[in-house]
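Just one chain follows, in the form predicted on its own, and it is written as C-alpha cells.
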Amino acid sequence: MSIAFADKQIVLGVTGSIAAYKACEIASRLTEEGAVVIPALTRAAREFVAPLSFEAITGRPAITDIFAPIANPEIEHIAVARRAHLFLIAPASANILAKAACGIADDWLSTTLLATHAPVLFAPAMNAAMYAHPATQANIATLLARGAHFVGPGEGRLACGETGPGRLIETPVILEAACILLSGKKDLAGRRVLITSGATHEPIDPVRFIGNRSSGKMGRALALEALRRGAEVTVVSGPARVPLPHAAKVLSVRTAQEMIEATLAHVDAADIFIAAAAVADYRVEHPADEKHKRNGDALNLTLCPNPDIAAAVSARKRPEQVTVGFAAETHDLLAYAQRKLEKKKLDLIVANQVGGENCAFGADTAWAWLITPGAPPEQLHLITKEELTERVFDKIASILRTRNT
C-alpha cells in the first residue's frame, strides 16, 4: 500500500471513449495503492464497460444517474463533492471537457465538478483530430486557467485507425499525477531539484561494460517525492530497470564522465542536489573499439578512477545550495559515511545498508540513517523508499527554513 493513496478518497469518472475498459485497471491499481475509489460513469461510458465492473473492483456502488433514488445518502453529489480528494477523469472524452469548461451541469459527473474544491485531474482520449480541433484545444486551455489538471493524451495508433495525439496515456503515468496531486505539502514549491540516479557502464568494448546493479528506484522515488512537494524536478539518469516519473525532465547519460558533464551543465540553476546515482569508481581506461574476442588468454584491464561527481558540485556550490549524497555500504556504514559527510562539505548524507535480502540493490526497502554535520546520526531502521524519501525532504525542507530564518 502506497503512503500516498492510503485513505484517500477518489472520484473516477469514466466518461464515453473506447479508452474506458482501461478504467477498469485504473481503478483496480487505485484500490491496490489504499484509495476509496468512488466510480461514476457517465450514460456513454455505460456503453463501454458495465458499472458492476467497477464495483466489483472498488467494492463499492457505482454512480450512474443524478435523478436516480438514492438509498445511500453518502453518494448523493453535494456529500462527494465535499469529500474528495481528488477528482480523476479517466478517460476524458472532448464532451467532458467543453461540458466542464463551460460550465454545463446535465448529469452527476458534470454537476459534481462545479461543486468540489478538491483537484481535477483530466486524463484525455479521443480521436487526433478530435483533440487538435481548436474547440477542444480552447477548453483545455479554459481548465487548465481555472487550475485543473492534465496527464497525456499519449500519441501513436488509436481504435479509429489513425496515428497521432490521442490515446489515454499509460495507467502508471495516470497514478503518477494522481500521487502528485494528492498531496498537501508543497514546501518546496518554485525550488529546483537536480538528482542523479541509476548505475553507470563504463565500457569494456562495445558490447561489454563494468556496472552494478543498481535498478534507480531510490532515484525514481526522490524525483516523484520532489515533484509531490511542488518543485521542479532534473534527473541526470543512468541505466536503470525502472522509469522516472512522467513529470520530471530526464537527461539520459550511460557513463559517469557523461554524468558529471550533464551534472555540471544544470547544477548552478538546481536550489538542491541529490547524488543518489550509483556511480562507478572505476572505468576502462582504453575501452576497445572491437568486440574482443576470447582466445583463451587472461584478459587484462587497467582501470583509472572516475571523477567524483558530488566532490565536483560541492566545490562549486552556493552558499543557499543544498547538497546530499548517498553512502551505500556493506560494513562500517557510519563510519564510511562521516568522513564521506566531511570530505565533500556535503549537507545531508542518507548511509544505506546494503547486502541482504531487505537492503540489496533493487529492493523496495532501506536500512538507513541520516546525518548531518554537527549532529549525532539519526537512525531509521528498515523502512520503504517511499518513507525515507519523505524523511529526506523532511531534512531538507528544515536546512531550507534554518537558511531563510
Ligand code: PMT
The other form holds:
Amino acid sequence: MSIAFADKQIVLGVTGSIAAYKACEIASRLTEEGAVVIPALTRAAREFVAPLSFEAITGRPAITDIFAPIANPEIEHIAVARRAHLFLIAPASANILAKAACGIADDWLSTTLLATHAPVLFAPAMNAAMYAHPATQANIATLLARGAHFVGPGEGRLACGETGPGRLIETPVILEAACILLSGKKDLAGRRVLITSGATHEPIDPVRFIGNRSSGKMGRALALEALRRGAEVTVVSGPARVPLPHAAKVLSVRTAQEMIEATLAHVDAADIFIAAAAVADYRVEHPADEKHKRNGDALNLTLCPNPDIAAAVSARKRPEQVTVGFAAETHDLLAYAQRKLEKKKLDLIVANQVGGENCAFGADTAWAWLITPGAPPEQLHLITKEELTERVFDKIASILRTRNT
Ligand code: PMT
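Form predicted on its own already given; the form predicted in complex with the named molecule follows:
Now the complete complex, all chains and molecules, led by this one.
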C-alpha cells in the first residue's frame, strides 16, 4: 500500500488494443497500492478482454454502457467524472485519442472524459504506422496542448509483427506517471533538484571492488517525491538495486570520483542538492590492471581517502541553494549527524539508524530524525522511505519559504 494511491479514485479506461489484457495487471497493481479502481471498457476493448476479469481484480462493477448504469449512481458518468482523482486510459487506442481530441462523446468513456476536471493520462498502444500517422500525432499534440498527459508508448516488436513505437509501456512506468499526477502539492514547480543516490564501487582489480549495501531505495523515493511536487529532477546514481523514476534524468556513475565529477558539473544549476548516496570514504590507491591471483599470502591494499562530495558542493553553494545530507550510523547517531551537519555546512541532515531489520540500508523503512542548524532534532520514529521523503521535502519547502526564493 502506498500513501500516494491510498483511497484515490482512478478511472481505468480500457480501449480496443491487443494490449488490453495488460490492463488487468495495471488494475491489479493499482488496487494493491490502495487505489479505488473504476474499470471502464469500450466495446472494442471487450472484444479482447472480459469485464468480469476487471470486476474480479478490482472488486467493483466494470462500466461498459452509457445507458445501463443510470439506475446506479456509483457509475453514473457525471458523478464518476466529478469524483475521480485521475483518468488513466491504458491502453489508449488511436480511436480514443481521436475522439478525445475532437470532443466526440459516443460511449461511456469518451463522454465521461469530456465531463471530468481530473488529470487525464493516456498510455497509447497501437501499430507503429498508426502511431506515426499525422492524424494521430496531431491528436496527441491537441490533447497535450489542452493539458492531457502521456506515458509511452514503448518501442519494440508489436503484435502485428512490425517493430517501432507503439507498445504499451511497462506497468511500473504507467504507475509511476500516475503517482506523479496524483499529488496535489506542486510547491517545487520550476525548481531543479539534484540527488546523489546508491552506492559507489571502488575497484580493487578488473573484477573486484569495495562497495556497500545501499540499494538506491532512498534516492528513488526522494526523486519520485520531488517529481510529484513538480520539480525537474537529476539523479547522479551509483550502482543500485532499484530503478530510478523514468521521469528523472539519470547520470550513472560507478566510483566516488565519477560521482563528484558528475555532481559538480550539474550542481550550479540546481536549487536543491540532496546527498543520499553512500559514498565509499576510501578507494584503492592503485587498482590492479589484472585480476589478483590467490597465492596463500596476505593481500595488502593501500586505501586513500575519496573526495567529500557534499562538502565540495557546500564550498561553492549559492546562498539561496538548499543542501541536504544523510547520516547513517550504527551508534551515537545524533552526535555524528550533528557533526556532519556542521562540518559539511548543510541546511538539513537526515539521520537514519543502521541496525536491526529496519536498518537504513536496503530497507523500505528507516528510524529517522531531521536536524537543522540551531534547532533540536525532530524525531520521526520508524517511517517508510516514502513518508520520510515527504517530510524531507516539507522541511526543504519551509527553508525555501524563509529565504523568500
Ligand atoms: O539506498 P538505500 O538502501 O535506500 O539506503 C539509504 C542510505 C542508508 C544509503 C541513505 O539513507 C543514507 O543514509 N545515505 C548516507 C550514508 C552515510 O552514512 O553517509 P556518510 O555518513 O558517509 O556521509 C554523510 C553525508 O555526506 C551523506 O549525505 C553522504 O552522501 C555525503 N558524502 C559522504 C562521503 C563522501 N565522500 N561524499 C559525500 O557526499
